[in-house]
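In the form predicted on its own, a lone chain appears below as structure tokens.
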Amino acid sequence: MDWVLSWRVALFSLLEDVPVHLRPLVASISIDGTSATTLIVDRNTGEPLCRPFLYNESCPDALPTVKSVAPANHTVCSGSSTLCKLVSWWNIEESNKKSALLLHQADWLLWLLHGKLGVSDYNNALKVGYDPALDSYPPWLHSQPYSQLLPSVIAPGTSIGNLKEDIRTQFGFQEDCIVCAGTTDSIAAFLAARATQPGKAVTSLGSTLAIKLLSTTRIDDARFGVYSHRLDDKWLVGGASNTGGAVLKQFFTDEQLQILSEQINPMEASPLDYYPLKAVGERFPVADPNLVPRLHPRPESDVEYLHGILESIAHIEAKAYNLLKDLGATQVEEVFTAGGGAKNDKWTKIRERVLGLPVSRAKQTEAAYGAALLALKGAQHDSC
């Protein structure tokens, strides 16, 4: 799969999909991308020097090196961190080190629009070691030979520059349309849900399960895959599990999920105990690259099987929120749901029972809406 080409094609097909009569009204553009999806590119041309490292890929070969330089239990001390991916590439690569530059998925896609190479945001840069409290890369990272590859970092939603003239002309966007720094998928989903008070949380039920809790306290602990993103003067504490919708898609079509879900009694606990994963390895609330999926025994009834999987994912979610509380984060009071799983009302009721909390579908469940809010923030600031 040529991921980079597919992302480029997707981006420009989306621009093409903007109705022609609306294009002159677009004032600002931002993008959210998967956290820790990493590209090593040529700093002169922007072209990738190797295939991208995807968000869920682990580089255990680099972990000892990273652990030897980073503080104990730091966010980067996980095989799937951006820094581990960078170090893994650095240790193997011979010839392109001097011309190389690290970008995240959102950074690279935004570069296609604004043309200024080497700009990231402090949400995407967290897993490469950027310290959002200091608002800089820490000294232990600056002193490494590969630090020359790190991009400059600005706040999400900050204007980077105007849309490139050739793109503006091709698509008919206005002359002063700006391009703003982006964010990660789960943070964009949190922004879309408009959860503004400490104790409010957003669970994104997409291909994976990601949770974000607004907290007054910052929590970082790589032992459990827990990390904190800065959100203005507060912290978004959470992590991402490898369980989620991708597991469901292995067994059921969208139509089957809908029909079978309708037959589930969400008030009745399933006796089945699974740990639904698509492949070996878990990131959060257990950081274990060797954790084996547990999806058996499978009952004859597909309804019972789906019920067991949905309930088991809810238990993983509950374990995650309890872990955050135990580590010192603000206690969760209410959960909003984003992503495709938000549409499943029976699953929502199961999760409400298992979590013991109010659970509802966010008014806006698409992460793209959160990216649009960042673009709006950038446009408003730029016009001041």
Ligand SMILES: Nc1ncnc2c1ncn2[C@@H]1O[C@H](COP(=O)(O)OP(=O)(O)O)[C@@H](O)[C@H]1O
Given for the second form:
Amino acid sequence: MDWVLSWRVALFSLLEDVPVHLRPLVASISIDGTSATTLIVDRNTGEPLCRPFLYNESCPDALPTVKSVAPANHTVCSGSSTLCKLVSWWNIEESNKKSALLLHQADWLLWLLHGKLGVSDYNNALKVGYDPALDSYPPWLHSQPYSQLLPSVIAPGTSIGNLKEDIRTQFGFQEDCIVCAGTTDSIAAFLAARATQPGKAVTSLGSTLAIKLLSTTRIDDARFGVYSHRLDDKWLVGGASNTGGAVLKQFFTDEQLQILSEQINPMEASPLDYYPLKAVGERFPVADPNLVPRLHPRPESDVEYLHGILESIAHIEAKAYNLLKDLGATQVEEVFTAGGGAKNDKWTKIRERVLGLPVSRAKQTEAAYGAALLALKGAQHDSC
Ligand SMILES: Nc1ncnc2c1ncn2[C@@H]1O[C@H](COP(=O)(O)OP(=O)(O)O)[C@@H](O)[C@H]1O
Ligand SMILES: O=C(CO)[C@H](O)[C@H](O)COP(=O)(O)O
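Following the display of the form predicted on its own, present the structure of the form predicted together with the ligand.
Below is the entire complex, every chain and molecule, led by the chain shown above.
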């Protein structure tokens, strides 16, 4: 699969999808991307120097080097961190080191639109080691030879520049349409839910399960895959588990999920105890690259099987929120749900019972809505 080509094609087909009469009304564009999906590109041409490292790939070979330079239990001390991906590339690369630049998926796609190479945002840059409290890369990272590859970092939603002229004229966007710094997919889902009070949380039930709790305290602990993204003057504390919809997809189509879920009694606890994963390895609330999926025994009834999987994912979610509490985050009061799993009302009821908290579907469940809110922020700031 040529990922980079498919992302580029998807971006331009989305621009094509914007109705022609609406294009002149678009004031601003932003993009969210999967966190820690990493590209090493040529700093002059922007063309990738190797295949991208995907968000869920692990580079355990780089972990000892990263651990030897970063503070103990720092967010980068995980095989899937962006920094481990960079170090892994650095250690095997011979010829392109001088001309290389690191970008995240959203940075690179935004570059296609604004044309200024080397810009990221402080959400995407967190897992390469950027410190959003200091608003800079920390000294221990600056002193590494590979730090020359790091992009400059601005706040999500900041205007980077105007939409490139050739794209603007090709598609009929307005002359002063701006392109703004983006964010990660699960932060965009949080923004879409418009939760603004500490104690409000969003669980994204997409291919994976990502948790974000708005907290006044910052918590980072790689031993459990817990980290904090900056959200203006507060913190989005949480992590991302490898469980989620991708496991469901292995067994059931979306249509089956809907039909089977209707037959589940969510008030009754399932006796089945699984750890649903697509492959070996978990990030949060247990950080264990060797954790083996547990999806047996499989009962004859598909309804019972699905009930067991949904309930087991809810237990992972509950463990995650309890862990955040134990580590000192603001107490969670209410959970909104985003992503494909948000449409499953039976699952919402199961989760409400298991979490012991009010759980509801966010009004806007698509991360893209959150990216649009960031673009709006940039446009409003630009017009002041
Ligand atoms: N009714 C449903 N109940 C639970 N999960 C569902 C349902 N319908 C779809 N899904 C899951 O939602 C996931 C897709 O959600 P989405 O937010 O689009 O994911 P992604 O993280 O890939 O963007 C699929 O993995 C699918 O299994
Ligand atoms: O698992 C993922 C892929 O969908 C999430 O992108 C991700 O790992 C969450 O990261 P972040 O908290 O940095 O947004």
